[in-house]
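One chain comes next, on its own, written out as structure tokens in the form predicted on its own.
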Amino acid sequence: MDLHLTNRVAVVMAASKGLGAATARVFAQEGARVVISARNAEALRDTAQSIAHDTGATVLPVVADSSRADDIVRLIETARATFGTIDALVVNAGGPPSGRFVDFDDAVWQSAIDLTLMSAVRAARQAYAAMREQKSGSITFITSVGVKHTLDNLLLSNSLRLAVVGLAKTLSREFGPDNIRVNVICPGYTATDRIISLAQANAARNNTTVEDELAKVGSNVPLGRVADPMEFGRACVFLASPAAGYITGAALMVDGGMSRVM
């Protein structure tokens, strides 16, 4: 399928690594120009080599913290001096501590507001300004399969998640007239390093294999395995592509049929 990405210009943030930057690859390997944020500037610059070196497309990188307002604005202002517009902006942050209600005073409620809420917020915002006066674009944000059914030991991600997709579901509503398609797309169990590095631990205490305890995993999903990224990457690409041009206000689940919930 033709994804109608050539030459478009896609802005991916925190994609130095894992969901983003599987996402940013398959942009570029549909032919996008690609822009990427991410807070180690060194990490970031590596990604952007390998991603550019094996697909051949642009790919800038921007080095911004997703949970700082004038990081986000100078992240979209240098991709529409760069690039004269941006065609799809796929909003992403690390998940805020895990943790229980009891855990957390006012201080990290609030980190936890702007990396997961308020960058989501800011990002759409100026994104907003530049897809208005082309009347065309998409805006993607990564959540969590936590927004259909809590998960245990994450308060900060579930309450704040919720707020993401409340958010995204009024903006579908409100940009619609403008051509600007909202959505959400949730990710379950993923081999990224965060997943990697907690089976390593497990490993290492358990004395199995990182493999043993990946499967162990994946035996809670229907599919029976974790997903590789670039399975993701693909899925959210697709959402935030011409090509899914009548698709707005949806929540796309990327789970391996984990939730109970449609």
Ligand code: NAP
Contents of the next structure:
Amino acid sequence: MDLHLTNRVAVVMAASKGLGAATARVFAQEGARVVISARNAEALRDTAQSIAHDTGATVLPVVADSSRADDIVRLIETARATFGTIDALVVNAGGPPSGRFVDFDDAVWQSAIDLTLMSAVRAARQAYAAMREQKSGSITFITSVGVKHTLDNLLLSNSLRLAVVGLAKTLSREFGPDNIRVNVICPGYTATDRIISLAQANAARNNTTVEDELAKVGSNVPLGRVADPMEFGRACVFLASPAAGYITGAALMVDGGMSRVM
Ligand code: NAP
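Write the structure block of the form predicted in complex with the ligand for the protein whose form predicted on its own appears above.
Let us now look at the entire complex, which starts with that chain.
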């Protein structure tokens, strides 16, 4: 199937590692020009070089913190100034801190709101200005399986990612007449550095191996394993691509069947 991404411009936020990097790599494999962001400049540059080397695509790294309004404006403006357009925006950021209700004061809530919810609001606002002019585009928010399957000890993520779902659903209606699609994609357990370092810590504590610990996590999933980041990347790029041209206002689970609801 042709995803119709050749020479299209994709912006993938928080993409020096993990789900974002895998998504950027698949866009590049499909012939898109890709802009990636993250906070650490060196890691971001290395990832951009690696993807460009492996795929032959143009990959532009822009250092930007997803939780900062001015960084998001600069990121989207740099993408537009460099490539003239933005066809696909994938909004991503690191996860907010884990914990329970009694653990968080207003300051922690506020920074989690900036990181998880306002990053989505601000990036969508900036991209909409570009996409409305060209009467096409897609915005995809990376959230979590937690939007359908509440995860213990992840109060901030459970709460704020559902706000992103509400944002996406509403924007799909407001932006539809401009031919701009808006969706969320919900990863389950995926073997990114984040999950692997957790498995390393558990392996050291339990005197097991990282593979044992990943297998334990996977055993709670109907497909019996954690996902490879590229499996997530392929699903995300399909959803963001013109090949998914009639899909908007959707929440796509990439969770191996973990959530019990549709
Ligand atoms: P990861 O492997 O730790 O990668 C995170 C990436 O985001 C890095 O490139 C990091 O680079 C960047 N980043 C973090 N905070 C940022 C910020 N404030 N501004 C810009 N870039 C930022 O994490 P991941 O597993 O890919 O997770 C990505 C998102 O999916 C997170 O929100 C996570 O909670 C969510 N999620 C992951 C899973 C999973 O199983 N992996 C499951 C459900 C949901 P810098 O540190 O240099 O900025």
